[in-house]
Structure formats: C-alpha cells, structure tokens
Amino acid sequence: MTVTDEAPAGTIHRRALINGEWVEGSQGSFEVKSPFSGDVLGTVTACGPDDVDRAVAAARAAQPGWASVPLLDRVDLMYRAYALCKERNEEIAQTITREMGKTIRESREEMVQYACEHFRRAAEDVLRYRGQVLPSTEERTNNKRLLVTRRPAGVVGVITPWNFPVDIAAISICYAVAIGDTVVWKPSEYAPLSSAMLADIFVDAGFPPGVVNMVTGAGEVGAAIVEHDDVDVIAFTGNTATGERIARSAGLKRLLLELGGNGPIIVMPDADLDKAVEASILGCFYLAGQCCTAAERILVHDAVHDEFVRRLEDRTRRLRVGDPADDATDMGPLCNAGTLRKVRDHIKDARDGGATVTEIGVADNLLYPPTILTEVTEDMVIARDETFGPVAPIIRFSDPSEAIRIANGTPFGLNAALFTNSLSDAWRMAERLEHGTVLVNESTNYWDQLGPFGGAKKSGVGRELSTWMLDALTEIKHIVFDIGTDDHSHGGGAA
C-alpha cells in the first residue's frame, strides 16, 4: 500500500465512516490500482490507531439506542437498504471489477445473488430468531420458568478480504445490526472503493450515526480494531496466518474466524466425468482460484485419471482469459503481485518435486493462465498449503481409504467435494472427511445461503449465515422466575 498526500486528477476520494461523517483520516491517504490495467482508480483515506479509537467509542455509544430500537423499525431499515442495494447493484459490481480484477460476470452475481441478498435474509432471519422457556430440573416445583433468550454481544469488529469485497462484508455487517449490534468495519485496501459504497447505502437507508462505521487502512488498522477493549466481538475472513494472530491477541472476545482452505475434489471411477471435470473447471478456476472454498487438489482414481485429466484439459483450454469488464471473459487476473508470488513458489516446487505443468497460455503481468499440473504428491507445497491460484493439481490415488487420508492431510477443512454414483460411497466418505462442508457431485465453490459456512481445523472457528450468524453475535442470557405458588403446586425441593 502506496501512501500518498493528493489524490490524482480525474480520480475519486473515499474518506472513512466515524459516527455518521465522511472524515479524513490520520494517515494520509493511498491508491487504489486496477490489477488488469495498472491505471489509478482513486485513492483513500488510511486510518490509524487513534481513528479506530474514534470509531470505536462512536459505536459503543450507539449500541444501547440502537439496541433498543423497536425489531419492526430496524428490520424496516434493512429493507430500505435491501432496495437501495438493487439499484445500485451494477455500479457496485462495475467497481468490484475495476479494483480487484474479477470478471465483471462474477462481479454481478457477487452482488445479485449474494450481497444485496443479505439485507433481505438478515431481517428475515431476525425476525424468526427465537428463544426457549424451560421448566425447573433443580426443584420439585411447577413455580420456577427458565428463559433462555439472546442479546446483542456489542459492538462488533469486522475486517473482510478483497475476493468478495462487498458480500463477505454485508453478511457480518447486516446480521449484526439487525440484530442490534454497531460494527466497526475495516475493508481490504485491495478493494476499497466498492467497500465504501456498501458503507453509503447504509447511510443513505438512514441507519442512525455510530451504528456501522468503516476505516480504512492497511493491517494495522484490523490490528487496532482486535486489539480494542470495547470490541466484543471479531468477525474476519482472511488467511489461517492472519487469524492465528488474531486469536492470539484477541483475548476474550468472542471470535468469529472463516479462514484458508485446501479443499480437495474426489473423484471416483463411477464417477460422472463431464460433471467432475465441470465442477473442477468452477472449483479450480472460477475468480482465477482466489477463492477459500477453491478446488486446490483434484484426487483422481487410477482407473479414470487419464481420462479425466484429457477430457479437463479440453475444456480448460475453451476459458477466454482477459480483460475482467468483457463479458465475454471467463476468467481475469490475480488481484496483487503477492497472490502471483506464492502461485509461481508453488508451482515451481511442484515442478522442481517431478509434476508436470501445462499452462493454458501465458503469464501477462497479473494475467495467469489457468493450469494443470499431474504427478502431484502429497509432499509438495501445492498438495498441502492455500494456492489462491488459477491451478488445478492433480493426485492419484487407488482405493477410497487412500484418497480420505489423502483429502485429510492438511491443516484445513472448510470445504470438500465426492463425485461418485454410490449412495453408500458417497454417505461413508462423506462423514469421515474432515471439512465443515462436503459436497457430492457438486463443486467446492458452491454455497448455499441457508446452511452453515465454515470450517475445521485450521479453516475458522465458528459457522456463518442464517441463523448460525445470528449465533455468533450475540450472547446467551439465561433468566430465571419463580412465579409463586398455586393452588396446583406441591411444593418440595430444597431452598
């Protein structure tokens, strides 16, 4: 991240979010490039610690008020918000494209299947967030009732990554203030400018000051905000590095971590090969691999590897690789010179280790042509960290038991994908794969908004979206009544 004084001619400036005001911030400010064309999109404001204390103090102050704040009044506010989303849905998703490369395709279904979708799902879900009442387990009596309901946790710490700039952001940020939190946002300087037209249309929907503020500014920024003792609660998306620290600095806060992943397509020799070739093509490919639930090792039995490794290099070949804005496009650039770094590490070591490498065309700047590497083994690099990468690698393996360990042996777990026409297959791999999400016939990079996204091991702490969201920023509160006696009542029990 460049820190800059003046922002160049003809290009826009995004100030931080504190208390309701569009403020400056106490660094500086930085650019914003475009990963396809190099070309000065804008700047914006950097923040530093004491911004974040600002923020901070601004959302705790909010939060009682804001907590308070009648359900059917704040859920009207997200709808308010849900239909300023839809119409400015493609201005967004043009943005998205612009600062951090992905096709503009990809970019519209980013904000019209997912991001403008979380106002609407978050005040449904709130509304249908629901408590207990229990009977007395401890005494002899029908005059005790136990409530056990949820309260906002606080004031909530968001810090999201560059790949789904606006989406992963909207769902932390409109799950907590429908349910009564204030947010503290710090976005990814890679994609800054789409993020704080997200932070707008909560202005504009009308959310009162201090409810959800954003600074801006590179690592230390999110440092601040974890590091803050009036933040209760951590919701971050990023690398398993980064989240390590996180939990190491964050004390007692409770944590919300979505974090890297190595997930592994199994393919079976029952398998249906054009879907898995299909499912490896949106796994492997699909944002240039700069994906968490990305296909980041295809494990292929003996009996159909050739064959699957033909049939995926004829398809691979059929991406048209360019320009994120064309529609036509299919796949664009990594977002940063550091995801190109660690994709050439990778492939070098698996190449230095025996694999083969086929690329689908050639390196241009941050343009990596899609590539398939075979002769893969367990100890390479590529076959056991996150690649983030347009690449697709792939392990042989002979028998079912193999290929579990195999998809077992790395630190994650977040997303798994089985491709077979055994019921019994598919149900046995499924429960011993060690993954929050396993997917049969399906690809790696599928969601589904209802159920619980997250992962194992090192991939996360905690589960995200319905009403697992809701979960994890608030608290449990437990109440206890004696109602008094009635003519019913046998009394008994000890005081």
Ligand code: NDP
Given for the second form:
Amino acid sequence: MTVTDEAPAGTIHRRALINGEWVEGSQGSFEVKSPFSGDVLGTVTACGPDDVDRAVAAARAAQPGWASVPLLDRVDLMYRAYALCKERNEEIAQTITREMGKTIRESREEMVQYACEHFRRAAEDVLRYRGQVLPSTEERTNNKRLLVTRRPAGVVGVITPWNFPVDIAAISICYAVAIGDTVVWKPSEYAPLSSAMLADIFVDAGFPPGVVNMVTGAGEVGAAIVEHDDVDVIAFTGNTATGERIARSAGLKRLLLELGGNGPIIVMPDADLDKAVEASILGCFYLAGQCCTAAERILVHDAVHDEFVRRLEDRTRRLRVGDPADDATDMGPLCNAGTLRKVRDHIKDARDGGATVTEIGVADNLLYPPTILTEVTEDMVIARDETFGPVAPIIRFSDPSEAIRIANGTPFGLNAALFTNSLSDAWRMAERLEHGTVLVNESTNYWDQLGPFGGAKKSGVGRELSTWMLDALTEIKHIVFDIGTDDHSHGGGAA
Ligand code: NDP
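Show the form predicted in complex with this ligand, please, because up to now only the form predicted on its own has appeared in this conversation.
Whole complex next, starting from this chain.
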C-alpha cells in the first residue's frame, strides 16, 4: 500500500462511509494502480482503529431501528438498490477491470450475473425465510407451544478480497441488511474504487445512515473490526492463513469464513475428454487462475493422459492474453506482485522437482502466460498449496481410489470436479470427496447462486448464499409459550 497525501491530477479520490457521511480516515491516503498499465487510477482514504470505532458505533446505533423497519419497506429498498446496480453495471465493471485486472467480460459477468442479482435474491430469500412451531415434549399437557424463530445477529463485520470485489461484498452486505443487521465493511486495498461504487448504491437507494458503513485501508483495518467488542459476526472471504488469524482473534463472535482452495479435476478413462478440457480451461485460466474454486490440480487417468495433455495444450494456445479492457481478451494480468511471486515460486519448485513446464506465451510484468505442468507429484508445493495463478498442474493416476486419495490429500476442501460417464463411479467418488461442492462433468469454476457455497477442512467455516447466508447472519431465538389449559373446549376435536 503506497501512502500519499493527495490524488494525482485527473484521478479520483474516494473516502470512507461512516454513518451516512463520506469522510476522510485518520491514516492519510493510498494509491490504486492498474495492474496492467501501472497507471495511478486514484487515491483512497486510509482508516485506522479510531475510524473503525466510529463506524461500529454508527452501525450499533442504527441496528435496532433498522431491524424494526417493516420487512416490506426493507425489501422495497433492496429492489431500489437492485435497479440502481443494474443501471451502473457497466461503469462498475469497467472500474473492476481497471483496478484489479480481470477481463472486461469477466467483470461484466461479476456484475450482471452475480453482484447485481444478490440485491434481488436477498430480497426474495428474506420473504421466504421461515421459523417453526414445535410441540412440547417436556410435560404431558397440551399447554406448551415452542416457537423457533430468528433474530438479526446485530453488527456484521464484512471483510472482502480483491478477486470478486463487488460480488463477494454484495453477498454478505445484501443478505445482512435484508434480514435487519447493520454492516461495517472493509474492502480489499486492491479494489477500493469499485467497492466504493457498491457503497454508493446503498446511499443513493436511501438506506438510512449507519446501516452500511465502509472503512478503507489495509489488513490492520480488518483486524480492528475482528477484534472490536461491539461486532457480533465476522463474514470474511480471503486467504486461509488470514482466516486462521481471524479465527484466533475473533473471540466469541459468530464466524463465516470463506477461504482458499486447491480444487482437483479428476478425469476418468471414460470421460468426455473435450468436455474435461473445456472445464480445465475454465478452471485453470478463468480470471488468470485467481479464483478460490480454480482447478488447482488436474488428476488424469494413465489411459487418457497423453491425449488429454495434447488437447489441453492445443486449446490453451488459442487463448488471447493481454489488455483486460479489450473485449477480445480471454485472460488478463495477475492482480498484484505478491500473487506473481507465489506463482513463480510454485512453478520453480515443480520444475526443480522434475515437472515438465510448458509456458504458452511470455511473461510481461503482471501478465503471466498460461502454463501447463506435467509429471507433477503430490509432494510438490504446487500440488499441496493454493497457487492462485494461470497454471494447469497435471498429476497421473491409475485407479479411482488413488485419485480420491490424492484429491483429498491436501488441507483444502472447497470445490472438486469429476469427469466420467459411469453413473456408479460418479456417485461413489462424489461421496468420497471431502469437498463442500462436488461437480460431476462440470468445471470447479461453476457456481449456482441458490446452492450452499463454502468449504470443508481449511477452506472455510459455514456456508453462504440463499438461506444458508441468512442462517449465518442471524441468531436462533426460541420462545416458549404456556397457553394454559383449554377452557373453551368445544368437544369432539383437538386444540
Ligand atoms: P487476503 O486474506 O489477503 O485478504 C482478504 C481481506 O482481508 C482483505 O480485505 C485484506 O486486507 C484483509 N485482511 C488482511 N489481513 C487481515 C487481518 N489480519 N485481519 C482482518 N482482515 C485482514 O486474501 P486476498 O485478498 O489475497 O484474496 C485471495 C484469497 O481469497 C485466496 O486465498 C482465495 O482462495 C480466497 N477467496 C476465497 C473465496 C471463497 O469464497 N472461499 C472467494 C474468493 C477468494 P488488504 O488485502 O486490503 O490488506
């Protein structure tokens, strides 16, 4: 994070949003640069713990009033924000591409298919979120009624990464405010300009002051939210190491942690190879591999290994890598120097360990060529850790049990994919994969916005999207009624 005093001429400056006001933080400003051109795009105010205090106080003060706004009025506001988001999709998509480098087609997908739709889905889901009435099992009367309902958890600290900066933030924020929580949000320092445009939508749609607050800055700002006594829930999406740090310092707060992955694609001998190749292209090279659900390992059966590799190389050679703002580009640059370093380190370790590395194109600053690695073994770092870059590491296997053992052999468990035409293999192998989502004959990078999303093992805690998201953002409330004996018995029927 480069700290600066003022925005260079011709660029924009964005502030933090606290209690409905756009304000300067206490720690100066930082620059936002294009990962493709290196140009400074703007500056953003840097907040400190005192700014977090003010934001949390505003969220706390606003929460009871917000939760008592009639549900239909909250839903109307969500729809107003949905309309604004649709109007602004294109300008926000352009900003995402400029500041974090995903291609403009990927940014449009992020806005149109995901971010924008969270407003509508949260509005719909909150209307259909139901409780239960249970019979009493404690005493032999007909006098007790047990009501199980949910109440908003309170103040939600939302901390988000740069790879889907608006989509991922919109999930937590939309569902939180729809159910009656208030929010203090820390966006990624690599995508604060598009994030501020999401915050604009809540202000312009007319959400009351304090319902959505945004504090910008680096990791310390997120840490201050996590450690704050007056925050009830942390909804964090990011790296597993950061998630573990958060889990250690969050105390007794409720946690929703969406963390890293190391997704395998398993290609069985009877698979449709062209389909498996397309899924691997999407899994390995979409967003230059910078997806939590990326295909980080491709496990290919010996019988089809050589043919699969040949087809994957041919298909990869047709990818157009370059300027992310160009509609024709298939793959843009990596987002930042730290990601580039990790990709290089993982490839070097694999090469040193005996893997064959085929780079399709040449590296140019943060533009990294799509890279296929063969003869990868389980002990290599690239097979064990999340690389988060445009790599397709291929591991051979000779029977389904070996494939399952390798696929389950890392600490991660987000998405796994399996290509086979055998219903029996598909069913049995899907059952044995220790992953939050298993996709049969589909890429790891396939998401359904109404399904539970989240990881097993070190890929996360809890599930997001739809009603699972509402479960994470509310507390169960149990109300016991004694309605007395039935004094108005009409005879002939149960109460
Ligand atoms: P990071 O964990 O580095 O950062 C995520 C957010 O946490 C950023 O806003 C960051 O601030 C902030 N942060 C950093 N340190 C702390 C701390 N100690 N306490 C609180 N907040 C902190 O992840 P990236 O932004 O690099 O995102 C990439 C990672 O996210 C990958 O591992 C990817 O797999 C994962 N991810 C998981 C998803 C899922 O749903 N499972 C979806 C998308 C990504 P800043 O960076 O501004 O300093």
